[in-house]
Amino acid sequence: MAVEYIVYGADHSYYTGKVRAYMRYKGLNWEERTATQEVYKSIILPKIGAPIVPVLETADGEYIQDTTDIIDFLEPRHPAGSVCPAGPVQRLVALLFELYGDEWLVIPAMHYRWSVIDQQREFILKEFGRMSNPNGSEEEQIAIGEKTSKGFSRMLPALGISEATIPAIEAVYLEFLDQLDKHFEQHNFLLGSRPSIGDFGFIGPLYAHLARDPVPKAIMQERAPNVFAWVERMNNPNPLSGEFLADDEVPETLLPILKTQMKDQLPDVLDAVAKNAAWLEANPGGNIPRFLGMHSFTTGDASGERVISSFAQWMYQRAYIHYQSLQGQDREAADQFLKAVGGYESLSTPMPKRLERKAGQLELVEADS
């Protein structure tokens, strides 16, 4: 049988491991080709316009990038073991488990790739080097790593990532490995014996970096062993198998992260949402900037300036308009769910514009009412 789909993508890329346990999990048929230099030269640059991975091509000849468009692609056409829970509160947590796994927990992802890059140059520079030469020696994997690498390892500035901060990321990962392996203790997944859209975002950082590179690797197994044994339940799952927990639960062992997440990461996002909706009324018809400047956030005790990421809106309005979309006791569900861990002023707070992403750009969809 001819390949359905194939993934172009990399071991040590932070979103193709997303991609990858979802292509596992679903049973498709399909398979991985790294995206080497002449990938990115002859197909992912005249089909997408940006050398970026994982891209998605079809048997039709469609190519797809962005994780979150490609399982949004792919779901209608699998259906069977949904990723997506049908319970609203289920729902609501496993799209804001996404957006904390796309968009916040790269904070630690990368400084422990790139801030204790001494302890794990070799191994870090020759995964970028095999990606781009699969078939070069060793030294010229590591030649071509410190080359193709270095623009992933100046991003910690913008990332928030300095010696302020970074103390307070580090325990503030150390405080979500605990909490998330104490959960992992009672259930395979976020949200029972299935995954999530939530365990599917949470597994591009927790895997690629988290527990793949060496140092924070040594982190995960000895301080979370049972988060390291999700990790590899995602990378070899059984496909279409479990069940989402009955009666729309959600683990109370899951409410400290995402109080934490409604501390640290919301606040960060809507000041992204009202940048956004002030860059539109000033440039009407325009395509946003990925980046819009920097602002202040906090971590843990810590505060310092980061990038303005306009992307994390498209990402947090999948769960604000699943949220606002609820009628009734399933909107008194959530209501009850968000004001015990903190997020009910978050998710109320109006947006006053809603994107569209094509093609890698943030346009306006419309005004919210």
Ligand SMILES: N[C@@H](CCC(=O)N[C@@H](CS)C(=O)NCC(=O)O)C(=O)O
Second form
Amino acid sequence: MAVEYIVYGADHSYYTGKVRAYMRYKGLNWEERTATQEVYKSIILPKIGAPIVPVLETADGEYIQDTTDIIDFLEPRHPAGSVCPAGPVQRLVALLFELYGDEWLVIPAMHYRWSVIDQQREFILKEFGRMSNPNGSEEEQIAIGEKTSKGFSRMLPALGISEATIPAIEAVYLEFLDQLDKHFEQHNFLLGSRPSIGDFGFIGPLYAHLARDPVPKAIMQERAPNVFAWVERMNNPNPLSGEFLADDEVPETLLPILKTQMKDQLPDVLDAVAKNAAWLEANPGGNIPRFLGMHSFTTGDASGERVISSFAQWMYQRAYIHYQSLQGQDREAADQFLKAVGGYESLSTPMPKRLERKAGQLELVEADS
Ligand SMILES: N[C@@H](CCC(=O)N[C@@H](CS)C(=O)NCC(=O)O)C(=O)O
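Beyond the form predicted alone, can we have the form predicted together with this ligand?
The next block holds the full complex; its first chain is the one shown before.
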């Protein structure tokens, strides 16, 4: 093929937005192709084994799914403009924010797409329809959009989005927008003038859903113009430009966001870690199912029930392993930082089993030392 990489995905796809922004920042020789029904049938299902996007295809005929695996694969091949800060505290923050964007901001993103569907129905269904059948008529696209979007709209209860939690989900999101807006008043990206893996985690939800679907787009444009400008920067980057802040500095403006993450997301993730360990005790050597039942969770001042996502551990353990590897002054700096954002106890909680991904699945690789 003429290009070095192809990404199969869609404009309205959360995780495609993450990889797209990354490919552009790295200035790679690539192109994006829509994951049409035909692409699902002839490429994604046979190569990946599951109907999921985005998928990276290399010129050598390798296929990689999961944005984190894709970025891990590309970073060493294209080391210029590393998106992973070398500073120990900045790296910890970048990994935590990737976890937050990938696994927690999905709550407001899916809420603002599907709970308000009546106000943006045509737009959303057409997006889904256009992806499956780009050459179909508008009517055909809407009809197919109805069908292919159902699996996503049905996810709301599993994500903990209910009448009881919606007011808090909105309040927490609006507060997050305000906090991030203040941050981007002063900085181009989360940790300086270069985007990090944390920025790529955030752009998934903050572009595809929250800056593009008509209802949340209007909210972001009006309430958080600096966040909207960051979305545009992420999508039109100056390849390989910028630097992380000197001296491992983490701007004060990010602390309130991390505090919310530590308070709301970390208990959810730590419970998934415990449930995964219990499952593996009971099923030695097995592949953990994607979902392990439901558990209670908190967002802002509301509580509800949501699914226990075994995958969340795999994302979290990247930050955990990094933190646990730190020694001496680096460890002290990270400890002090975590104490300031209310995350010290969580990151100090032992992880009895670590997980490894295997073609769309998870499996145990080693016990914690
Ligand atoms: N963690 C994965 C998630 C990918 C993902 O969930 N993609 C969505 C579209 S944005 C999808 O295809 N979902 C179908 C499914 O989960 O069955 C990644 O980073 O790539």
